[in-house]
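Form predicted on its own, single chain, as structure tokens, below.
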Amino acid sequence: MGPTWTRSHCPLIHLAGAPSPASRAPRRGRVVSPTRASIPVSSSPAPAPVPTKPPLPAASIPISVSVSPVPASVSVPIGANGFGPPPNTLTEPVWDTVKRDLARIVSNLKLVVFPNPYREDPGKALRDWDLWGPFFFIVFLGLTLSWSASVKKSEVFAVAFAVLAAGAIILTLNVLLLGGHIIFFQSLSLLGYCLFPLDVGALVCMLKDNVILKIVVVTITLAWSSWAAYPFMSAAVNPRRKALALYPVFLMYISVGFLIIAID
């Protein structure tokens, strides 16, 4: 009689019939995992990526650097005393302004009337021109002639002032119409400064009432004024038109000379 196989002797049957560890665990203590949130997914297609230009290589970008030359010398305005900027004439005292204007008048008078090296080059003379000097000389000549007159003093002053002022303007326009290279107010200033010798002659004739003395004094001062105006007016125009520019100047000075002699 062969061996009897029981359930306990068959390992396969034993394993198949044995309960699993998971089935033996109590169901009450099972941990339930939380429900995961659902992420909404759009059904529209994703936007196309924007193409970006690749950066240029460093060697292909032109870079120009301009270097300005450094000046060798820097011009700085210097005042009259040699240091610092020029003074502000709007805030300076009145007496300083008067002294500066008087110094300018004396300087221009020396350049125009008296002999000096700049007479050979009229362009360098009377660069710092002014109208105070000519205005003073015209008014002084008119006052001197009015003081010399015995009657109608105011009319004599008005006629003298009008003749001198209008004559200077007409002579300047004549030079410009002839193609002269001169500034309008600079020419007025020049013609006014040339009246200084005639002012001296009128003052002498007022102090010494003598006909012969008047003729001599007026002749000398007339030649002096013409000599002072000659280089400046002749250099401003073409040499072929020099006589057309100088003749009216001499005519005006001669008229003033006759006016000095005739007034009594």
Second form
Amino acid sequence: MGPTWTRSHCPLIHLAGAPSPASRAPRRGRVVSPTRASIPVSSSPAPAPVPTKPPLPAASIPISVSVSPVPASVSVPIGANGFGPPPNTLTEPVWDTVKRDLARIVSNLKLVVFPNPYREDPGKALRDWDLWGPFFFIVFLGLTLSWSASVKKSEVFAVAFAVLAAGAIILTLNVLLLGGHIIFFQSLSLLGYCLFPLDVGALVCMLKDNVILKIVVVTITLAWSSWAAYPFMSAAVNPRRKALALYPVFLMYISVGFLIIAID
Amino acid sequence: MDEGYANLPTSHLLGSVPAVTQDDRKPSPPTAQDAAATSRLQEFPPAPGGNGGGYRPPGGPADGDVENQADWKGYFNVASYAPYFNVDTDVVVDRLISSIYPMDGFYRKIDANPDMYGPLWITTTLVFMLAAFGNYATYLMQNKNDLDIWNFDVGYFSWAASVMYGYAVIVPGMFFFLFQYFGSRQSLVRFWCMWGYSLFVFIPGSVLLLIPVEFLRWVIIALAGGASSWFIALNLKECTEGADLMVLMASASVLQFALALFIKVFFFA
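Switching forms now, from the form predicted on its own to the form predicted together with the partner chain, please provide the structure.
Every chain and every other molecule in the complex is listed next, the one we just looked at coming first.
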């Protein structure tokens, strides 16, 4: 009779005592916010591991609330769905930021340069564009060419960097002027990512200084870069002007390929 | 394909690169639009107001004196230069071919729709070709003479860029002002277009200049320079009909030939 009286007359005590199902479930999951925000792992002993790959921008995002077991005023990280303040990425460790950016670069690279089922839809190809990847690739190519050169090293770097950076901007403006439909920074990002095969080629040519090998390697990587950039650029303009939009892209990559072959 | 880009609401943002709006994709009505387009293209730079589907500066008055107030905004807007790139692939190829053949129909082709796509990419291609083939040609010459001191000269890129872009921009501008001074009103855009297309003959010329026989090189560059000068003279005569300015036409031809000689001497030594 005692326990029954307790339960029926004091239901709140029962609820407060035992951990409710609502707060037990989130300990299995984590806050997985849509694209760029992440979970601050500041001081709360969160039990679940950090997701290692960036979440795809789809609808199947498990949104849950992770509440620390101590019922104190700890910051409650909540996903960016309007139920609270957005997560604060300023307080996360630097390594988490770097890891997240690297993961994004890798995923963008896989989408753009390697064969995958999304290639036919240019809009989806680089929806999560960033400029870190292109920056690394351009600087890496400039540095590799500069290391390979025997004279005028700094001028080689300057020419390579100027050609690639100004070239990407001018190519994007070219498509816009021809009446095409692209987003400016998405196109810059794409042209930078398509440099990755030429980076690999430049590295190989720097290590092994044989002219025939250089020609073969540069031809292969040039074809690969052009194949990566083709669907995006050709879909962006009117079909009657497709060649006008694609020719400057090939021109830029061919000139960079020539630089790789000729610098010794 | 995802057509959502045309609906991006960026046109109201000052200074942003506007996504092309819906109006641009309607096929333009044939006659009325062309007359307006031609009259708009007579003057360079373009006035921002009245561009079909382009960006309109916010808050400007809708009447005639919009040019005075909002004129400077047209320079920094991508959409205001789009009329000069209104060409298709076959049109560009046709103009390129007629720049080599000695027929005198070129100026009539560009009169209604001068494009800046041709001059821009012809000069850029020429910059790369001169730098690349110039290096390769000096390499071949040194190989033939059994010298082993060749090094890739990356300064060729800087020199080629300065010379070609400088020539293609400054020389037509200079002649525009000279023609104005002598009273004959010309169109600067058409001058730029014409001079740009006249440089196209140097592209196959620089490929042929790889042949490491010195006498043959001089013959090739003389032919290319001569063709280019003749193209310029012919088209200048056509566009300035009625004004007897032989001095200017002769000096334009001489300048073009001097450019050809400079290319040979500097890049293909």
